[in-house]
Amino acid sequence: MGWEEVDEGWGRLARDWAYLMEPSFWPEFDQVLRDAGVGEGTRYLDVCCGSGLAAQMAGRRGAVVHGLDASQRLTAIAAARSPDGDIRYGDMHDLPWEDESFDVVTSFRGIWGANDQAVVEAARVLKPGGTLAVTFLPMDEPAPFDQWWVSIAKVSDHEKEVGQILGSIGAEGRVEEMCEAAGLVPGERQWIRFEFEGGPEVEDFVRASLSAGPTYTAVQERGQDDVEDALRRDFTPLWDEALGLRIGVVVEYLVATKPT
């Protein structure tokens, strides 16, 4: 899939992927925020930026807000929240922007293993001694929120294969790879623990659910009601009536800095 069609997957429900699935992860985008150290202006970068959450909460901390994003829908709500920034429609393998712009760039699990030229229009568009973040899955530190990608896993080898390339950047020395290769200093790992507050009910987590682009590829092999059904099948155990749905979630993040 180029990336013009990323819009298709991540786009079609933007509205429901930036209040209902996006708002669970701020405290990811809180401390990364505060480890790259985000403030009173920064030049910030978030590539990838989605419906721009981040974005805006690095705006409120008083940083001169920009961002990147492969879906148009997303990049729409992400002005809206953002209005004085620069938000941008494009390719992350491509950055619009000129040699040594920022201070700090951030890629919320949007750089993946196979986007190595990613790292690198990163590297190329922060200035010396600034930073880059970015946040991944990790392979071996299990959580409930793992079982997500199981609920909705598509039945293709070439979809296993493809997501095993791409989920290989929380690979031992794989991200720590990529931002050498690019000309940046790696930082050691770190993690976020955090719950993911899934909504009141389960058919709340149901609905947000579905507004995610690998969510999208698996109703189009499955159908969205295996889909929905498996959801609920892995979810509802984890339902509690007094304080409704709530999932552990780990996420491993890499702060590397640009030499000066």
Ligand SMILES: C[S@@+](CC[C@H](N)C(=O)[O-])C[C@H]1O[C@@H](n2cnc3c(N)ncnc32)[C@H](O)[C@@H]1O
Contents of the next structure:
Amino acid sequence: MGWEEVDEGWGRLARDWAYLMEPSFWPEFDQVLRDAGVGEGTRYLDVCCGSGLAAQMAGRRGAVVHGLDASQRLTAIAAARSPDGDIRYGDMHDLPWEDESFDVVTSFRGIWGANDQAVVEAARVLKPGGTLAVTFLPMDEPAPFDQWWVSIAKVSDHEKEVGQILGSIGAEGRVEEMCEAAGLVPGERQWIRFEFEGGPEVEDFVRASLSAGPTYTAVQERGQDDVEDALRRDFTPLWDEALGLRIGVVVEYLVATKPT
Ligand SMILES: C[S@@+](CC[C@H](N)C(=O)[O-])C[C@H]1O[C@@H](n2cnc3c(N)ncnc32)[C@H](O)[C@@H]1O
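Having seen the form predicted on its own, please provide the structure of the form predicted in complex with this ligand.
Expanding to the full complex; the earlier chain stays at the top.
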């Protein structure tokens, strides 16, 4: 699939992603922005920025905000969230900025195992001494949220296959290798643990889940009813009458620096 087709899957329910799914990842954005030192005047780029919540949070910390995503319908919301920012529609493998433009580049679950060239591009646009932070789902720290991927893969052979390739970024040494090949110096891997707030009812989470790209492929393969049923069945046991749906997540990340 070419990057121009990404919007078909990721953009069709852009408002749902922006307002029902993306906000639940805020603890991840918060920790990484802090760890990467994003603050007043930081020249900041978020690659695969989606509907731009991380970029908006960076802006509130005083950063000069830039973002890029291959979904036009998501970038429209990202631009509305960061009206003073530079938010562009484009491909992570071919960034439309000059060499050495940024102090910090992030990607939140946007760069995966097949995207070596995206790391090369991120390294190119970083200033010497700049920082790249990449988050992904860990391979060896199972958490309840991983059931989401399992549920989708259960109904989609395509997603099962793609998921394995993309998820390989979490394999031992893989993200480090991608950074080193791009001329960056990787730090130690780190973990973020938080509770994803799925919503007051399981149905809210089912609706939000339909807005993600992989769900689109699964829906095309097996139909919306099968996908919804799989999610409903797998997440209902986590629902609590007093607390709603809270799902434990572990996200792994790596911060790498560009030598001066
Ligand atoms: C898992 S979502 C993460 C979105 C956002 N970072 C967040 O945390 O909500 C992956 C994002 O990657 C974007 N994407 C996929 N392929 C891309 C490409 N080749 N270039 C730029 N963005 C891409 C999708 O449109 C989607 O917004």
